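Single chain ahead, by itself, as structure tokens, in the form predicted on its own.
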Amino acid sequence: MLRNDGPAIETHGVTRRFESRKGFLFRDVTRTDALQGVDLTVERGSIFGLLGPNGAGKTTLTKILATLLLPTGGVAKVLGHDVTQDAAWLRPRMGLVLGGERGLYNRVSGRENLRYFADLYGIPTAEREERIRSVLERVDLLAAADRRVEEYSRGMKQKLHLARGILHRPEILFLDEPTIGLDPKSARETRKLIRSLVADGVTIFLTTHYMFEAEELCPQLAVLSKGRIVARDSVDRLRQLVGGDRTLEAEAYGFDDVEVAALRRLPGVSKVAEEEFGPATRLTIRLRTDEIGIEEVQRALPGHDELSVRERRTSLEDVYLDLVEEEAR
């Protein structure tokens, strides 16, 4: 039976440095500090995606979360337990999956492949079959249970790897990146299983790139930029953080720094950010609010024929480059 007092994750102040060695006797030392003093809490019952670009930090963190990594300083709870101290206590109610081609053995069946993991989960033997069937039939590998893994496509090869995550009926389940190279249809599957699964209790840390994926899954988020959390909500309150959920868009062949400095004084303008598309120039603009539209920033670009001003709802996209901009600078 799941417990259900105090949060699924819990973290004040972790940190992980690492360091290499290189020179005339490894005597240089090069430390990187890929977390900095990250506080989170995670409720039970959730899907929480954390986003991030790439050396963010996302892996790191997992991985400490999931007993695979210790932290340089700080306190990791996973489900009210330490993550150093109580590895052993936790393992066998943490489910991790880190995708791509390592993990499985690739010359025996999809089968084999969860009676080995099985035995290392300390799964009964008489509960075995009947365990391995049930997770195949979940993740749609039930026809390919006897075929090498070998055989398999990436896709199979990834809900093998679900799999095996799920197959010991874990409390929690790591998933770093668990669509990344799949094609639409395996990962809209992928997003399937993982839904029915936070309906049977099952907290879920996501970590991706895809933001329409978190948008879809991900009821709370955090973004993680340069080891440090630069902020924690729903899509909805994270889009008032970074200026609004109304977004418009401004295309023609070239603005003028008057014109765009004209835009951000415009009311209720929170943002204007410029991008190149070939010949043209689009100019997102990001509001606050309602004062103005179309018309007002049409009028604020006269003398250019070819002008096309359009409104669209603030993305998750948006709001995440919004974010990891501001940190980089």
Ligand SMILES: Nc1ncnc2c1ncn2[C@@H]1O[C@H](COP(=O)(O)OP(=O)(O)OP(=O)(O)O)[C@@H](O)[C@H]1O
Second form
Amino acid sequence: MLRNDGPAIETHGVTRRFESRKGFLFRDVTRTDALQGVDLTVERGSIFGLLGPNGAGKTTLTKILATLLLPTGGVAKVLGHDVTQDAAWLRPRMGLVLGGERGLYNRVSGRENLRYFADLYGIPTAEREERIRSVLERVDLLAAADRRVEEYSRGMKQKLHLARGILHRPEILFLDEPTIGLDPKSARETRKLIRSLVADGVTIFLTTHYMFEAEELCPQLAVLSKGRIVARDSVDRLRQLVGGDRTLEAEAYGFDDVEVAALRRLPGVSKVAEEEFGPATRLTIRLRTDEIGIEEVQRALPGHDELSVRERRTSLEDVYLDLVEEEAR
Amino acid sequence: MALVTSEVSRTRSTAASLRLSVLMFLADPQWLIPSMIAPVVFGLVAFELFRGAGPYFLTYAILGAGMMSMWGQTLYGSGWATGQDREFGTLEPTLQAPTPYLYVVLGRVVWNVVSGLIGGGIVYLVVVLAAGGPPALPDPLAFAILFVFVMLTLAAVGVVFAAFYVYTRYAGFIQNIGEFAFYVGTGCMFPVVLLPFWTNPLALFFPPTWALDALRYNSIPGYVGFSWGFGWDLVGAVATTAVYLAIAGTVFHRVERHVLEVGNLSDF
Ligand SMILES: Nc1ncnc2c1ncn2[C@@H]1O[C@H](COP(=O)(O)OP(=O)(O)OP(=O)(O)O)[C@@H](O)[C@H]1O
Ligand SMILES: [Mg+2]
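Starting from the form predicted on its own above, please write out the structure of the form predicted together with the ligand.
Okay, now the whole complex, with that chain kicking things off.
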């Protein structure tokens, strides 16, 4: 009855400071403010994507929401329950996949790893073996189920992490970079699996560095940069936020400042970014309106025989880089 | 949709942890050294060391070597397995599961007690074979029961040490101090005449000290240990063990909270 009440995740001003000590008798204290006031709301029953550069605080936020780390300040609620107060209520209802090479018992088989966690999660004994079999099948690991985990490839370990995360049928699943280390086929299958979980009613909160993945999977996204949410919206709205749907790319061997300034003055241009590509330079031109196109840009850049201009849709990657750069400035 | 068991069975978690301990033991041949080979070596060394030291030297040899190997298996093992959880990165998913970590530790302790008993059994066999006959035990049944009892007191200390390993990756340091206290304090390897352990009051905080003294009173006629004798030894052993178990019960809860505050769960 409570299930569809209120948001899946709600945070207010969540902060997290780490203190690491070193030096003689740990006297040198280094403080890192990994999260600096995160306000976030995530609706139930869909996939929410969290993007952000290395060290932005994605894993930190994920662990706080999954009750593996306490916030230093602020309030975080998952399924309406406070992560600090109600961990005991939350833990059976949530799954967490941190992924990577660690986190598994390498000397025993994948199936034994799952049996152990099935017992810790109190999955009914009568159902256990069938549940493990179906989860292994779902992540395509059935054939390797009885091999020792130390013989698994990185991708297979990642799949086993996923299998453990969904074994107890959580209501909400946290995935920290779920497709990292997977080959394109396995990554595609994992994304398919993630979508099928949503169809089963699971809420998914995932972090990723892959823009196309976020674009493909997540109707709603947030960008985290230096411990703060710098944007939170749908992909389309984020495109508008950074200045439009259309992007032109002009490539040639070097442009001078006068030319770039001229482009910036063209109608509807919201941004021009310059990027070196070996001997060549690429200008990325973001357009707010339909007033100009390829021809106008070609005309503004005379005297480049080798000039090539093409138009493409503003990608999430453009949006992301704009946002993160803006934050860095 | 989610099938949530209101209360995860603690016995089941303990059983799961015991099962995993056995599987990991069987999967790793390095374990053969502390669990099977070390007792043989300890048994032979102790036999030579105590040979001719009075009529009950066989019992001394069995107790000395037995304690040496049980220390490793029963006490050290519990803390060490938790240190491994840190190293493997499995501490995070295990704490994330709804079972309190204490029950995972208890499963390991059960296994460590069993493997400690196997080690003690091997020591007994080796010494008996070397001597060509069994030791003169006044009451073999009481000896066996007290032997298991010593092991349980060791296990209780092991649970507390495991908490250190959850608390910090530097737990090995704390445990090594404990190890020193055990060797010197309980005088497990030396005839008591050589090492007057009652001069070391620290050892009295250590339940195995009491239990081992009781075992010696019981199995070595004319033994002189704590002046209060066998009965109070038993009382002291039970009382200190109870204190350790009580500490474990409260400490684990706090330690689990502490590591979430500090955020050092993935350090190793
Ligand atoms: N246990 C810790 N102790 C000290 N500092 C930490 C700890 N965990 C994270 N940090 C710091 O907090 C900041 C955020 O780290 P976090 O791992 O959350 O970033 P991230 O967004 O997940 O990065 P990545 O994309 O590389 O995974 C970093 O500066 C990191 O060094
Ligand atoms: Mg991360």
